[in-house]
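Here you get one chain, nothing else, as structure tokens; it is the form predicted alone.
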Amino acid sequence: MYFCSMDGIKTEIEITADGSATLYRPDLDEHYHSVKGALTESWHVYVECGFLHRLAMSHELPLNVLEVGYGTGLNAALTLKAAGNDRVVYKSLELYPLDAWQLDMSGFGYDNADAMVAVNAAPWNREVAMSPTFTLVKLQADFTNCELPQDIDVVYFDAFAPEKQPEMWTRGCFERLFRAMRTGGVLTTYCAKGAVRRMLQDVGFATERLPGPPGGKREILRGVKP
């Protein structure tokens, strides 16, 4: 066990089944990514469902990618790692970041550590080049109240759970994200829940209950803007 503390906010660095580790937060419950594989849900739910799945059929680029909860890092880590030579600009709204210490979780399973190490050193509020075509801006920002990006390609909605984090989980919060999103902009998530699904109807979203990560979630969401 590894217990950490920033701003008074205790976490403790988890081994999950697929051998990388997340963080848990005792205040709350919660761990920041499935305890079935915290690599292996991230890069089904976000990467592959998400961010290649609105690559392969847009041909506008730069991809515009917004991720509400940064956490960890390790979503922007493995965008990075995919995106290849694809020009990609990702943003990050996080109201509480982690100290770089806490994230440093190198050692412990993800074979894409350096990815890891460069996205967590990037300093916050600031557009940083990470590689000739991929631009990543970390927002200190509070999701529910902050202006978004605009000509959004794809969000990574990547919250605590609803019983968790009900504010963040409303009409008003999903209709914000459709009118920023590009028409054939994608929005997926881990919470396949039904209410969650018809909040995402009911604001315009085409929605689709996707097969979970491997060993992990039976089903996750994606919704398309018509």
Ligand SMILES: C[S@@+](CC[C@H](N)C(=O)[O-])C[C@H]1O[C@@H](n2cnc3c(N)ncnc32)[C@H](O)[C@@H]1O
The other form holds:
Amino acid sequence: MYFCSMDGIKTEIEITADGSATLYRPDLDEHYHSVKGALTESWHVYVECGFLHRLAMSHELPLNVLEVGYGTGLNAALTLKAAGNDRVVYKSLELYPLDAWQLDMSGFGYDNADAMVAVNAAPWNREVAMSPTFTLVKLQADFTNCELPQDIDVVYFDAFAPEKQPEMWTRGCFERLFRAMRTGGVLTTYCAKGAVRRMLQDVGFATERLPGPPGGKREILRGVKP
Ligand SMILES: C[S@@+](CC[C@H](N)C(=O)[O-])C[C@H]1O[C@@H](n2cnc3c(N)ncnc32)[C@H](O)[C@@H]1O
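Cool, the form predicted alone is there; where's the form predicted together with this ligand?
The next block holds the full complex; its first chain is the one shown before.
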């Protein structure tokens, strides 16, 4: 089955190893998540190692999250669930937004299906209160040249792979993120390549290699702004 985004880009639904769904882009030969488990990857890399890790150390709320690559809304939905009553402003950049109805059809998430529907129904390019404490701002923008929000506490760096979209993984891109982050802010990504780790270190991040999600990649990366 093919779906089309607003720009006519075709995507296909695939069920991953943990039973959750992802989308596949035939033109790039690239999935939106790990085929070894979309939900497991999103939860581990971004929510557990990024959001909850930073929240546990945070003295100042709201926590400002910036996602690079909104995609299906899975990271946003899981974060909405995980945030509970803590105050969060979640901003997400996406150059090719998918239509909400296409995403609602895709059967993502099970116990977080309500959150998926809610985040995907939210309009683009404006602040939306998803709860009294969680603000969502989905921005249609090109990460490589847009103005970034400031005072970011958590970056979910969830671009397509470096070999598919090298322009997203440059030193300049990481430098812009570093500058936009607060001291103590964390960036996580599923990509643990040495070249990416060295770029993060080069622009000032202290980096850690962390174990990857169960059944998935061996390692992931976390960078902290000292
Ligand atoms: C790996 S997927 C993100 C998956 C997503 N975080 C989720 O939870 O479903 C990468 C996303 O980056 C988006 N993207 C590609 N180029 C971009 C750019 N220049 N600026 C912003 N987003 C971009 C793609 O359209 C895709 O949705």
